[in-house]
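There is one chain below, alone, in structure tokens, taken in the form predicted on its own.
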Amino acid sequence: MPFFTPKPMIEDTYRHRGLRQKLVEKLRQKGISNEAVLSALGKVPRHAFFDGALLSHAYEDKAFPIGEGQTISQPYTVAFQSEKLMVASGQRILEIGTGSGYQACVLLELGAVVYTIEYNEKLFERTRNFLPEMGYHPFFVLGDGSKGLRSKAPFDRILVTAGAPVVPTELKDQLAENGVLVIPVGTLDKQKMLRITRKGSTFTTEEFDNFAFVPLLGKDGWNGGNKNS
């Protein structure tokens, strides 16, 4: 099964490619530079993920919420991940926190192969079903993401998408050589985006902006042993 196909059954009309393109030139303005990176986000319809009554909502840059105490990420945050996760068509990338599907769909949309792994049992199955219809198929895995998935490591690249309170050690030992993970590092409130680059034993730490993600549950997550204060 390809990894991505026409999108039969999500409405994508000339006013809904407007709006984002509208987007995506907001996000240019806000710093996002990769044209792939924009080009994927100018693909994506994102209105496929809000009800009806909420259209008015899909192309505003800002976080949405999802049910279950998660969000659809801010467009602008998305970008910005991609960009920092430095894409290239075909590699293998690990995403932890499926949530929606948004993120996933813009790495297919940059011809990534994406497993993707959602600790919400509810949200798992919706996003499982509902990615398909879109055209967008990842491979999805209930668990575990702070855990990673060693039984399909290495990854050229590992995306989270949840705020953590530490890096957690087996995303670092799952990378591939010049692997790079992109994580968000801190406080329930506040995180600091990492970009984290893995040159044999020696892993390379860049910091850049402050985010504010949902928590990432799991064994290195907030409901596990690790917590900053």
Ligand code: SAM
Contents of the next structure:
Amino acid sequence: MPFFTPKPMIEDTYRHRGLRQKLVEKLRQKGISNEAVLSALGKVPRHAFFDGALLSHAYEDKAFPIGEGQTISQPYTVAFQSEKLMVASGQRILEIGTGSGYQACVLLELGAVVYTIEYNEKLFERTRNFLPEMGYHPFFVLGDGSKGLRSKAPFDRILVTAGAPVVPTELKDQLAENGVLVIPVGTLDKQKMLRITRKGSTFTTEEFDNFAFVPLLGKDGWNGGNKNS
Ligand code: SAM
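Following the display of the form predicted on its own, present the structure of the form predicted together with the ligand.
Up next: the whole complex, starting with the chain shown before.
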């Protein structure tokens, strides 16, 4: 599957905006109720992430391939994770799994300062070049996000957008006081969305729905010796 081709000029037509509003309404019907999150998804031009043949699918509520065996997440998943993260403007967020950069754009639209880590060098290069062309400026990092980003910790929020076999201890350690970590954890086929909140040295875990993400790689990922299936 070829990569999408970055477009220097992003055309955002009346039709695109209309399709985006329909998508937002669909997400509302599916249970997303946080107005700031819905508004953020209503602003990011998802069609800019799609190439040629797939362009007409940009505003369907589906994940799509972006090359290197990876996907741009389903809008519902992006909305669900963003809602569970409980983002406030000005917070410092670490996103693990930059991929296409779509989720990072949503977090930026929510007013966050975003650090985003990608393991795959080609995806990292592509997205680091592409997002600024659209006016989105997270801090891009190439590396193993299962280890977090100790040099920039602590973070108010940490969001993992790949399926993990375990909750990496490093990520909990890098949460600020009252910090929140949202992470899908389970087998290679199915993961439960967890929200972990830090109060001092106490971590509270809430469990939500099941999802199916591509695997988290790296030290505390699927090629680090952890196996649940
Ligand atoms: N957030 C992305 C978006 O909005 O398009 C979707 C992420 S995609 C489902 C998962 C991404 O996690 C892939 O790009 C993959 O290369 C990356 N990944 C997997 N293991 C990683 C790790 N240990 N550190 C950083 N990124 C990782």
